[in-house]
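The chain below stands alone and is given as structure tokens, in the form predicted alone.
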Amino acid sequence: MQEGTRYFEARMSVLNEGNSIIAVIRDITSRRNAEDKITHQAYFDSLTDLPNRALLHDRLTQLLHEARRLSFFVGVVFLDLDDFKLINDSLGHETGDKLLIDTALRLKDCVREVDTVSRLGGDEFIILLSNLTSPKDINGVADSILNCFEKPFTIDERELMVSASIGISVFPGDGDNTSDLLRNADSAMYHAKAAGRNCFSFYTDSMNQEISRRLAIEEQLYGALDRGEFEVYYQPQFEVASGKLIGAEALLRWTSPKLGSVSPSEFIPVAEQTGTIVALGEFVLSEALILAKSYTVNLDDFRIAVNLSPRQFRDANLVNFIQSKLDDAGIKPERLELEITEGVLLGGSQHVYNTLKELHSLGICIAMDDFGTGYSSLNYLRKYPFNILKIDRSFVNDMTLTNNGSELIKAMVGMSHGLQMKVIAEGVETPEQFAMLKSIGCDNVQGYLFGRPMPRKDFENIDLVLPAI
């Protein structure tokens, strides 16, 4: 309806006699005002004006009617916006709500009038892409999508740079109708995200083995922790000018009754997603706790690290906590290492810079974990109060088959030395690259050369002094 336009409604009636017409005429304007709008927000997204589930569900309907009489493919693309509960949970609601609407100008951009871009609910957006000759048509449109991305979003003067991950179902092979469709191609978009995130993937029959595999994996860890089915396994630290045990990482483990030993790769995200790791996590500290205790009395150094999530810094009491675990344990709080990815981090919330001085002004050790493998990793160092920098294992792994491998590790050890902070370089698996690490200057190792993640019964057994190597 354009604007200014007006509707009336016109009833006319004939007199007794039958010579006369008297015509009644009523403006209907605000009633088909009204109507229009109701109808308006049952088909479209109040907050991004994109079509609803709704109305995807009817266009896709009557595209591949469409599909099949003129024997055209069509493309369903399911986006994904990669770590967009992050920075709403970090930077609020109201900035979320405007990186969406952004998100949805932009993907608007990249596509033809006839194709449809929907808000399908949260950070998901399906695009419906008509009249293709070939599957091989969204190639161009999935990487136009992917580099519409590559400029920062620029939100109430902050920069936001934001990826997304894309997955793509292609009717006729991927489906016949429309539930098939969104459903593989949303397997898809999460092969995408497995696959490292800010890229496009097309469905195959395999994807839905893994979603399988997922959903069997969400079921189970439900009570699986009330059931006894988690273990903390410990890999030992040792320092490398004394060859003196100095501490351990805490690794969960879990062994399911119905699938078996599954890897914390598999469980973890899923229990990040589900909010399962804040108990997971407490479990954790408890049980590193009593293994630390029980170190402290021999070896004054001794330092037991875990590992904390981004989820778990969104718990208000998760400093109450810890210094709850650390006084029930009688463990002083510099014995205790928590060690941060770059996910916590990421958005640069108040709250995190909080958290993290106040754990450090307890006393608490903090482990910048998995370093070299984020973008601004060296921003987050000069930021933040870290302790402790651990050299990622695949740096490890490189140094002794490349130049640039050694002296990138090189250089990591002498800017963490200068930003007074000791280093650990974990996966170290060969005597050659413990001995290239010693000659650089590398503090403490960890990896499957000094000893693997072990149960607690067998970590009580280990050597507290390397073997010459």
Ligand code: C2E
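Numbering follows the first chain given and starts at 1. For clarity, every value in this text was computed on a predicted model and none was experimentally measured. Take the two forms, superpose them, and find the largest set of C-alpha atoms that agree within 1.5 Å; that set is the rigid core. First, how it differs from the form predicted in complex with the named molecule.
After superposition on the rigid core, the Cα atom of Pro51 is displaced by 2 Å or more between the two forms.
When the rigid core is held fixed, the Cα atom of Lys325 travels less than 2 angstroms between the two forms.
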Given for the second form:
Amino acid sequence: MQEGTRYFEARMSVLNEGNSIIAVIRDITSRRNAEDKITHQAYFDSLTDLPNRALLHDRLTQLLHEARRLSFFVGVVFLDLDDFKLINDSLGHETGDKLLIDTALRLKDCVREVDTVSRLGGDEFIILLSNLTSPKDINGVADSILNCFEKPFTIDERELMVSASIGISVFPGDGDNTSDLLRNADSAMYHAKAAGRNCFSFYTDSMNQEISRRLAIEEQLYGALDRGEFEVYYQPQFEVASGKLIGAEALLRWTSPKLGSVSPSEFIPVAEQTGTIVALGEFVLSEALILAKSYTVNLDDFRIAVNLSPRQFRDANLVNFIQSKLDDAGIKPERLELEITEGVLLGGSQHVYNTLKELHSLGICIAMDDFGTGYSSLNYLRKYPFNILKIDRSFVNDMTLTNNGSELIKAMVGMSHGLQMKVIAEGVETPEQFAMLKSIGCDNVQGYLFGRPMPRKDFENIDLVLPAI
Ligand code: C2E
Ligand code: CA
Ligand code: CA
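Same protein, different form: I have the form predicted alone, so give me the form predicted in complex with the named molecule.
Once more the chain from above appears, this time first in line as the rest of the complex follows.
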């Protein structure tokens, strides 16, 4: 529809046995405009004016015909913004909408005229790359798409940093019809999210297996807590200098009747995403305090360590719940340690900061878990109230293998002590590692060498002092 164009319809009738002709000419501009508008609405997204799902399907079908005839590759790029929901929830839908419009503009700038940028809905975009002579050509495009998010978006005078995760499937290798290609690009996008987001993944055959496993876990996780399928195991922690038992880490175990025993590394991320982690976390804390209670009688400095994941911090009731559980159990806050990873601190939300401060001021111990694996930002250690630094087991594993490995541990111990934090090494498996940690001055240890995670009954039978190792 061209702005300003007028449309006319002419009808001619012959009258008087051919002696007269009547021509009726009508201005049908408004009808034509209305029809064009309806067609446009059926094929274009009203917010961004990009092709919508229906037009995307048409274009991809068309493109696949051509690609078969002319033997070129087609790239299907599935893009999903990271944490868009957070922006929508915290800054409002209007801001979210403006961000989507700006994203659409940036994406269009990243690709050639012949490519299609479309919006599937929500914060999901699909880009079709046509006429490719090699799938490798997609790498460059994917890089420039990710790069186009490096500059902040300015929306209502506010600067917003947003990243995106991208999954890619390629015709003909990853599917020869629209639905397979779109589904596989979607799986690859999930993979990119799991790989840490702000990156792209090409589809591989194993991804669909991963996705079906994930779905099975999600399905079985539903109601599993009420069905009594969870149990908390405890792994002992010892003080290096005295060999005394000083605490335990509570670790969740799940035995599903359908899937068998599933590792927490597999089900915790799913529980995080579905929100089930909040109820699971409450279960772990309640159970863990029962164990702690039985120990505080004999060991007055026994401390129970419980893992807290990022989603639990979004639960407004977290502090109250912990406080009331401690009160009910009659346990001093000092006897509880909460282990958090850098994932909780990423994004630097004020709410997380306030929550940690609040927990800390109650007297609860805060430990930085898996130290050394993520960003290891020293700024976090300065800004947040940590009492304990937990050296990740990958460093402990390396320490006796390379000189650098042991130097790193020395540096972490020195730095923690300088900041008035205690250090615990996890994943200690050999006497050599233990000896080295002792000579370096590491305060506490945890690992298979001293005890695996075990049910409460077994834990209650372990020695309170380490046998000489
Ligand atoms: P994490 O917090 O780093 O927990 C330590 C993991 O190391 C545990 O794995 C433990 O069994 C394992 N481990 C302990 N000693 C050794 C050792 O000497 N060698 C080796 N190779 N491994 C050792 P697990 O129980 O499979 O837990 C995996 C992760 O799942 C945990 O990592 C934690 O991030 C998460 N997780 C477990 N339970 C909970 C929970 O109740 N809540 C939350 N939010 N996360 C949990
Ligand atoms: Ca932990
Ligand atoms: Ca850890």
